[in-house]
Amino acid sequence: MKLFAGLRAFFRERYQLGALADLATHKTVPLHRHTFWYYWGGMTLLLIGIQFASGVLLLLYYRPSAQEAFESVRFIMTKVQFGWLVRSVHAWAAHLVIFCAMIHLASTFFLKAYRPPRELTWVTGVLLFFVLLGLGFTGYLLPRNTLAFFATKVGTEIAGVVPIVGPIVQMMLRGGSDVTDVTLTRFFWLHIAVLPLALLGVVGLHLVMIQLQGMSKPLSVKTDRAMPFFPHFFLRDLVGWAVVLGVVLCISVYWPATLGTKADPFAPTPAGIAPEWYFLWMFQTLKLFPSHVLGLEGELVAVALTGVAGLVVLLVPWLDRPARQGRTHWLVWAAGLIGMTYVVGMTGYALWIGHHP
């Protein structure tokens, strides 16, 4: 504690942080039976940090071209000391960060932490989740193996289904009519520059809002028990971070990431090509949707419904206003439960079908 006090005194003598420093030192965390869910935001933040650190290390050797991408990843995994571990950590942390973000978003929804005055905190959290999905999608192509190449081809074809803007988006992503070397370059810069900058901006805004407004307390909790964030809750967060880091390292060591075979753009699409698990529910929905609905193409209707669902999630704070809570509270809660059940159920069904064709 003397070390922290000395550091605080050092910075206060040189920088007039004023109210911001006082706010950080006086921040508290509500204590109740739902406090467990507060840790998932910190775990997501840690995994984002792991992604940045491991990604920078991979950039030292990765070469973003159709001729060299696969070979550079193979060089990392076979020749670079602990390169296989760094890539495995990057790959598994990508899965876990989306999983933790999902849990954090779901817990925030069901604890109604989006209600006023925290509407924009919810919006930044949802945008953060969307950016993480974008990072997962753009990073998938970079090894340029068979599975990644054809899954990206299928994914960009889905984007082209949307009328008017769909073909434009598809052309921007691919850099042409098909997945080529230009596509890899565009995905590379989206993955290492555009989306990370967006992620940093949204995370920073999200953390500032939480710092200014504090953590929300569920409506069912009537007590005012709380603990100081620093050092009490922060030390608990550190324990959670140590557990997450241990899980990432254990999975990476015992189930290291594989590379597969180099993609052949002229080969036919292999059977059983599917996206990562966090897109499986959408992929399976498109497969099961009828070819035509009310005279419209089934894929178009499915993509439109998915877009509407994303917009509804973003606007939840304004759909469940306290002034009319009696009419909308249970509808919003039920819609959220049905949506989460559908996503989990369809993902599980797609995984089961993949293992039992």
Contents of the next structure:
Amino acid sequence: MKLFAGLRAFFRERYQLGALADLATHKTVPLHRHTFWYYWGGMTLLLIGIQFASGVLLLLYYRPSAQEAFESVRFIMTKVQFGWLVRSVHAWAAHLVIFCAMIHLASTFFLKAYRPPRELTWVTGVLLFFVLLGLGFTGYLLPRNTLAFFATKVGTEIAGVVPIVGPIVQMMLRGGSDVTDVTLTRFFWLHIAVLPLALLGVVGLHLVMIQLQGMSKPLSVKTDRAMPFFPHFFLRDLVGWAVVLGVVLCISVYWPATLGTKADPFAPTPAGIAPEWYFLWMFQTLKLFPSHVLGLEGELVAVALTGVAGLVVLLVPWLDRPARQGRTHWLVWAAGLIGMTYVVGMTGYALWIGHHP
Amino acid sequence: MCPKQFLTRRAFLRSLLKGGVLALLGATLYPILRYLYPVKGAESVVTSVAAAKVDELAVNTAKIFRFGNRPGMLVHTPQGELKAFSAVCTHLNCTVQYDEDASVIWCACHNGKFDLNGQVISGPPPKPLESYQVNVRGDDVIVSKASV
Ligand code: FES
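The form predicted together with its partner chain is what I need now, so please give it after the form predicted alone.
Time for the whole complex; same chain goes first.
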């Protein structure tokens, strides 16, 4: 304790820690029947931390080349002590982080936390979500198994559908006109350097904004009841974190990630090629879309619609006019519900089809 | 000194500065963007390849062969003909396979089906499969791209 007090005095004398401490002590968390939803952001943050830690560990043995990628992951899983655990944690936490981010996004939407002055917090949150999806997409290819290889072919082909910029983006992603060794190098580069840096930046902004503006309260909540962030909410957050960590470890131990077979670019694509579950709804939409709609290629229409949907989500704080004046409107609520039902429904449908071909 | 000066010294210097900053940005970003763009010419251009031995394929079977960087498919049709196509589905790039029961070329990704002329029968593929010329030279089945 003495040591702690000494250290504290040391830093206090040298740096303006008072301001930081003030922020933490003054921050409060509104208490009402929706307080539960406030925990999901923190859980997403913890999972991002887990991804950084497990990713750094994997990097020690992983080799990003078409010849060695699959073998190196197999090596991690079979030879390296606890390698299977580290990889499983990375794989499972990747699913969970997207899941938590989705819940966080949806709850923020329905609680209308994006109302002024918090528009940019919403925007950074949505961007953060897109970066997470990018990490999922690029990370999927890295073990270079059959499933990942063909899913990446399809995924990058979809990017190429967009007129003008599409082919350029596709070329940049693939590093050529086909999915080859070069693609793996590029995905690796994106996955461990570019996107994590972007993630750090956006997470930082997101958190700073929340610190500066405090937590939003839903329109329906009239009371001013609140609890101090530190230590009350923080300790509860910690309990949530312990639960998440426990869940990740349990799933990883009982259902370790599998590796599948090594990709052979000169074998037919097997049935059941599917992207990660969070892209399934898009995949299913593409599958159901007719090949031509109003004289346009079906994929183009489907991709355009998805792009528009993404943009709409990004611009929600400005599109929801009533909320800007502190009112709720059933239309916004219905639109959100329909969007969510569509995504969940299509995902469920795709999963169901996957199991009952 | 002329009274109607439309370019003051300050405005001039300011635009000079802005232009300079822009040029500097451009000079920094342009090489980076070019650097990121994939190197061309690394892909080999193959126009013909020995895809199989003459008696390798039984009737109503097919095999995938390497055609440069991409997979091709050689089919021995139930009628006894040899036909070759690009095995890259025209929909989203999956590699097709031969369905012996129905004698059609099938893409597992989104259930696209092509007949043995490469034409789309059903499913999302927008275009027929690219077809190649097949010639038998001695023991080898030579597949080549139609020269343009
Ligand atoms: S890629 Fe062949 S049907 Fe979609």
